[in-house]
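The data below hold one chain only, encoded as structure tokens and taken in the form predicted alone.
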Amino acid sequence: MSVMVITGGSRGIGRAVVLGAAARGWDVVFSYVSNSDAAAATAAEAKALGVRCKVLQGDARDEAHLAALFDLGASIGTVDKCVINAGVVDVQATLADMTADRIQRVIDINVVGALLTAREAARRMPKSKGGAGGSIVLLSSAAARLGGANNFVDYGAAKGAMDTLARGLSDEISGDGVRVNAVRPGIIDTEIHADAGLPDRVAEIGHLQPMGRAGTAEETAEAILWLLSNASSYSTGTHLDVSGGR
């Protein structure tokens, strides 16, 4: 059975593609940090979908829960979807404000991380390690070519490297059945404004973007599903915008 690893699966985008995946009939396996009342919500309804689904508390910065993350997909069949989700922002500061606490969390979580958990991914699932090869998509940001200016440029600067991420990792492992490629989201209405202190941003500013409104986590999640599926079987090293034309 196909398996789709995910971290952050708990809420927000990650939720989506959790409840997206197993409405296609996958399998999944998820990763959260804290808020376990949310992850048990999101494997129920995933669960209720007809799928199994399993979840892992952990760090996207911990090796040897990443290990286990995938580990546990394999236990309950073939991983060949990978999608690389878990991420922070922290509140609004222009850089000159940022101490490097701030800075060092945002890259350690949002980069290392992410490097960490596509590096798991490449060691498993391309064809000449055993795996059965696959796709693996990436959330990067608009904020990756827009700079998050005056707001969050530490987290526009660690997006733009994982533009870099699934171009420089589809050159290496697309040859050996594994696609990589990257999501940029716009203002999509979800929590991280909230948690960038900054509730209402969605209604401050979602008219303002050329639809004349804010995406949503589903919307979001149907171009990561898209090309994790084989509709998208000839894409590779790309960067596809989910963000209503801004």
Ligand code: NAP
The other form holds:
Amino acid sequence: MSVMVITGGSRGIGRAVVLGAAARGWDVVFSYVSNSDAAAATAAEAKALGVRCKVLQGDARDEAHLAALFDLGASIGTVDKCVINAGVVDVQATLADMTADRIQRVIDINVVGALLTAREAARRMPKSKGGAGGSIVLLSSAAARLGGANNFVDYGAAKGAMDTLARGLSDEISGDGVRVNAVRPGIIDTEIHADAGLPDRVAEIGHLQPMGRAGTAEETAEAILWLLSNASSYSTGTHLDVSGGR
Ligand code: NAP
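Counterpart to the form predicted alone, namely the form predicted together with this ligand:
Let us now look at the entire complex, which starts with that chain.
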């Protein structure tokens, strides 16, 4: 059976991907770091759609946890889909005002965590490594293009790395059966904005987007699910904007 592994599946965009995958009949293994109530609720919703769904608490920076996450996937089927979704922002600040600890944390979770997750996928999914091939999707951001000035350029720089990783890893393993792409969401209505100290961000700037509104987690998930599916079979090394024209 086809299994999708996703980091950060408890809430937001990750949750929408988990439920969209379940609706397509794909078994799911997902991680979360601290919100066990949300993780349990998402897993229950996925199972109610008739698939198997396993959950593992752990930090995306922890390589042993990531190996265990993929092992859990392998224990229920063939991992042929991977979504590298876990990500964080810190509070709104200019670069001049950021501490080294904050920059380190943002880069560690968003970049090192993504690289370690992608490495685990690249060790297992390619056909030459005994895998079935498949598709990897990285969560980048419109901030990778726009920079995130006066809000979080550390995050923007981290997401720029996701665009580069999608291209570089695609060149490494697309000929070995694994496509690798990035999705760049714009302003999406999730709890991540509250983590930046901007709980009203969607209401405040959603209407300023070219389409006149923020996006939903489900709209973002649809793009990710398409890139995971065979419907996108000739797309690799690309960056798909899901940003309402921004
Ligand atoms: P969210 O609602 O804040 O959810 C974040 C998810 O990541 C949660 O499942 C969280 O687990 C998990 N997570 C956070 N830190 C983790 C860590 N160190 N290790 C493992 N899991 C961790 O975020 P979102 O808005 O859905 O964002 C998902 C992805 O899309 C991120 O990469 C984000 O940068 C990107 N993105 C979002 C937007 C937007 O406007 N929302 C725009 C562009 C890009 P817990 O529930 O346990 O905390």
